[in-house]
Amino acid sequence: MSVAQGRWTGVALDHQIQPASSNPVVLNGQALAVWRGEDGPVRVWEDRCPHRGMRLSFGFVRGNTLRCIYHGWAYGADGQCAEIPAHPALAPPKTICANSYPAETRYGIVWTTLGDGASGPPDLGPDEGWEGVRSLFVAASAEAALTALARFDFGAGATTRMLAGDIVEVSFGPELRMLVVVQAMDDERAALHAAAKGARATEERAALAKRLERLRADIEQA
């Protein structure tokens, strides 16, 4: 399943990206480093150090800079190289810059786009009150995952509807909603990120996670 360059896609749950951590993500074949400094916002960069091409997701975070694990080159929140340890007196040229992508957190999910980010993530209503349920990785294409998700039986009284190209809403009555965002990794792998909202969201979180496990089995057996 191909993801349009300008489409915003969920790539992680916000609570999964811990402060001072860097995490690998693959979106439509593009390797990304999703990381968070000490100031709060999640950032999404190409998973490649401009110096020697080492994966930045292998790196480490100090304050609000991401350092490559290979030679320790440090990149600030804007992607600009801030320090070259082998040449501490050198002011790094402005041309040395990590390739970054737009990133926003909404509905408990981290969103990004491989395009210019002009439109922003989809508007699915009020942002308050959402909490992450879990992320799942499946050995199937995003198209197959969406097809299985649309027909999956989440239990008595649950209704499922498509909200956008890769987003499904599951309603369990007036007190509980769940969003499931499908992320295309490549032609044979996909990730599902689920967040819930409602008066019963916290108490039902474990039960929702079990339903998602059954969904994964259903997708991979299809």
Second form
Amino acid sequence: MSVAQGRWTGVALDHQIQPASSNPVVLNGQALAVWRGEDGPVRVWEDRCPHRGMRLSFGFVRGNTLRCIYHGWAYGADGQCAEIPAHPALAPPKTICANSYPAETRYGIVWTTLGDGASGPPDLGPDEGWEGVRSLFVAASAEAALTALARFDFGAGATTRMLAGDIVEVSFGPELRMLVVVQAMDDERAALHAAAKGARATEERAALAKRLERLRADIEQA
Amino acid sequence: MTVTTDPVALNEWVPCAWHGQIAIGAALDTMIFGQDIRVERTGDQDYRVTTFGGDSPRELPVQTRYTCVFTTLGDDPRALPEIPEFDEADRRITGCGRVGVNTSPYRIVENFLDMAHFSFIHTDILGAADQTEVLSYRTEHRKDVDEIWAIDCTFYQPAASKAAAGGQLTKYLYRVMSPFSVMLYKNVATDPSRNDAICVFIQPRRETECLAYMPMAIVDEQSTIADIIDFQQSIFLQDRVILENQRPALLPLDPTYELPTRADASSIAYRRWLKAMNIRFGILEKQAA
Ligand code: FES
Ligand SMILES: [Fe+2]
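Structure of the form predicted together with the partner chain, given the form predicted alone:
Everything in the complex follows now, all chains and molecules, and the chain you saw is the first one.
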């Protein structure tokens, strides 16, 4: 695998994880459920209900609990099972707990790690002002996606810089910067998450998204 | 995968076609436990099953019962179960065809044994959203026939069957006849003294690739066979979405890997029984490292 187990990786754009939704994500072959309550932060859990293994990304959100679709077990934000509908009078044992991973939103991107999370997501400066541009899912390894991304021509005046093993910054002058994070799904699939910041970020968003679409063709042809 | 070497799985009879699926004189190629087989219909009630691919072809034993054609790769297989309801003259006997499900056979059996999902997956049909409780029931290992039974099961059902006119408290009796077959008896809306008998026989093609057959012996004078099949298939298709999205698809037998509650008593008994018979095929912990 290209991404070390302990490292934080971007796995979604913050605005794509809608309130009261649960979404499937694959990171390094590990299936995750990325969900948000009716309000509050994004959570990243193993995509497997502790009861009988149903994927929690199929679950539904009520308030700030995630319910598994199979038997309706409800899990609180801390992962603890709070209710078992088959036994309404029973207080669920503490041992029933969804397996969760560290999660943080920064630069308009949802970050997680399959490790212990001690280091935190990368520090690329202040968090204010970033907005998500788009995510791109490609049929290529993360390495191939990174190589094509580093070489890609984003247009006149754009400079591309590798910030960390899987993060690229594209600068279009003082008024526009874009971050692109590469997420390894498995050996043959990767996702790219892009966010932008600067005075021109909002007006250029559609144009940036279009350029990323061309990048996909480059990656998959390589 | 290659053909399983698990002697426990090999010594079970499994379905390989439903009676009527193959025209007389025709043949169907399929697979059991990773072994390619050819099922030929040689006469009205006569079938011939042979292996092909790999080693030299051999002819396998065949029997036709409960609307299905059964075969086995084992030398000393467990006998097919006795289900006397299929011989009662006034029963509607139907097979419901077969449905492909990409998971291990045991996940299918457990889903069939499970009342706790009715309110969520079969809402307004087999369960009501506001009546989710599973009352306690008993399980037993019947050693004389080596079967697992769940008895005294009840559940409130808004529309229990094709023949049901309204909600009812349905009584269930479950019976696991082999690792790959399970059935239930449920009380009939029109006649409290009788039970509908509904079976699932599973053809494991590979460890996480199955075909499910649903023979039924039903007490229902009104509904057409097509209606009965329709009802049963629509229920099963709701289950299939769940079955194909359980992780892992292989069954874990370690009791700490998945955490059951009282409503899962039948699943707990089934897993214990599988563990005691030391079956390896389709079991998570028995995969070669
Ligand atoms: S598998 Fe999730 S509640 Fe049963
Ligand atoms: Fe079901």
